[in-house]
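Below sits a lone chain in structure tokens, taken as the form predicted alone.
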Amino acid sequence: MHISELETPALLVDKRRLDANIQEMADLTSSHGKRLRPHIKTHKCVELMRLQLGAGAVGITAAKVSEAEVMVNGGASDVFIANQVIGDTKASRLASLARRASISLGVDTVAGVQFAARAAREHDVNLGVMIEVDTGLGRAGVRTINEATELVRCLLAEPSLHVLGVFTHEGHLYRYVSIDERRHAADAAAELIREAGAVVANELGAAIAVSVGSTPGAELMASQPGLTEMRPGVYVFGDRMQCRLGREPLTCALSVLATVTSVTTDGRFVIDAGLKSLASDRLPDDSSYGEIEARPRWQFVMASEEHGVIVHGGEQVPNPGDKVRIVPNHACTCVNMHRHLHLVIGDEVVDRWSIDAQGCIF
């Protein structure tokens, strides 16, 4: 099938360009030594995991339960929550999964290894514990190096809970365009993990892992001593702001296909893409909602829930009918948008794939 074929909005991966990224990434991670478990929520396809599981990825990352019981129920093995897990009902489902896979998760307070250990007692299951350490985003994770070693104890005295190890999300590096900045904010952040992984081993008295994660991190991170494993995400896809800290656009593996529906007379046109198919992120600094693929000095200036509106300023005048292909700015929550990947070699629509894990955010 040609893509002029499809019904519109819809989301497009170039097949080539997606397997020479996860090749790419599990070369990286493997040529320094790390494990490689990619974070599911940027894709939410069990067709894809099993691309990365079959590359050598050593298991798979999650961000809720229920995209954990999706991808669990795809043949899934070893699942790990980087997140806090909160409550009964979510902690019972997660303990239920324990018996199909080896699943582990994340805790950054006492009341997070009471809510683990009590669920995993009543299914009587073992769960694997990693201690979340904030490394400079500001977000979940232990401070301090007292409270590592508080939750480390608490979670010593619950039988039913292993502790693993401790993991980070450096996605601060997002914040430094410039390569220099960033190096000294990985730095920092690979220096802090390895510190608090030093006082929980210790406490252990064992070898643990010492995880990381985020795609603009990867290539700095790979290189950094005492870190055993790597969860990047965006890197199957590449999207704007991985463009925009020195990614390569032409590896750049996701865009939305859209058909313009009209053409004004002031230098615009209009398309039936818009906020409900691309997501609302912006760049910091950039206001377009995303790129037109091929036409770089098309603008994509305004967005509402079904329609795009794109300046064309009198260079390559489109018609109503005419495809255009966008590259989102992120494409996580763009591809949470959507039901169906298609996978297309040049214009040739090759494969379907669903996207299994949409809208599982609880």
Ligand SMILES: Cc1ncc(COP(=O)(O)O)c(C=O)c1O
Given for the second form:
Amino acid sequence: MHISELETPALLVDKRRLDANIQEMADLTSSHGKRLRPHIKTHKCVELMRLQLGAGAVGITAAKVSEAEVMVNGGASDVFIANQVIGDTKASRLASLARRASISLGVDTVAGVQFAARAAREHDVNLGVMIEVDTGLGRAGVRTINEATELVRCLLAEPSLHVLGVFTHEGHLYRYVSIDERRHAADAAAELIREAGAVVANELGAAIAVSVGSTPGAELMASQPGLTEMRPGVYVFGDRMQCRLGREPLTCALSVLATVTSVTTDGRFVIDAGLKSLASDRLPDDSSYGEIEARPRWQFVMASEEHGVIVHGGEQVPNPGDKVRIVPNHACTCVNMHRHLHLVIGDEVVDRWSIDAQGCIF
Ligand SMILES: Cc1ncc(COP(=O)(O)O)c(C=O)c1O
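What I would like now is the form predicted in complex with this ligand, since the data block earlier showed the form predicted alone; can you produce it?
Zooming out: every chain and molecule, the one shown earlier first.
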């Protein structure tokens, strides 16, 4: 089928670029002796997870229990929730998954340990636990070595919980456009997580996992000693946010196909894709809602729920019914708006995959 036959807005994935991105990250991590545990919140798609596992990923990372449920139903055998699981209902749902797969979760408070321990006891299962360490993002995670030590001691008193290691999301690397500044921040983050890991390993008297995760940090963290695991997510698709940090636009696999619905007399045209197909993320230094492929001078200046407004400036003026492809600002929030990924090679649709965990935010 040709892409012009698709109902729009439709999410397209360039299959060749997707395969190349998956392979490249698998090669990067394996060449540095790191385990790859990709974050599936980016794609929420069982078929795509299978490709990542097929390329050598040791397991997957998820943000939410509901994502983990979908992925275990789709065949995942090793899932790490890189997030806090707070509340008896959520913890119990997670523990029940541990009957069918190896399950681990993040903790950064004694309360988090207690929810996990209660649920594991209730279901008579073991849960793996990773202590979250803040290495600069300023989000979740213990801030001091003393806090990490206190948590390990608390965990050691819980026989149903097994301490696997420490983890961080070095998401503050997104703040640095300059590669030198980014490298500096990555070095500092790696040092902090190694230090926390050494303290935890010492308390346990055993080797542990030291896990980092971000797409902008992948290249910079891969060669760092003392880290054992990487959890990038966006790398599979790429997006404008990654290109702002130096990613080659031709490696971006994801785009939204939209139809021109109006051409106005003031140098603009309207498409049928707005915030409900592209999401509302904006880049820090740019007001655009996305980039129109092959039309670098067109400006995506305005978006409401179902409309996008693009200034064409008199250049290659489109007609109603024409199609445009838009590279989104942020792949993860864009994908969560859709039910299907249409796999394309050139302009041919070669497959359609369900976004199985779409809307799984609980
Ligand atoms: C805990 C955690 N790990 C890994 C990632 C993956 O990072 P990226 O989105 O840069 O690929 C994220 C992203 O939000 C995250 O929150």
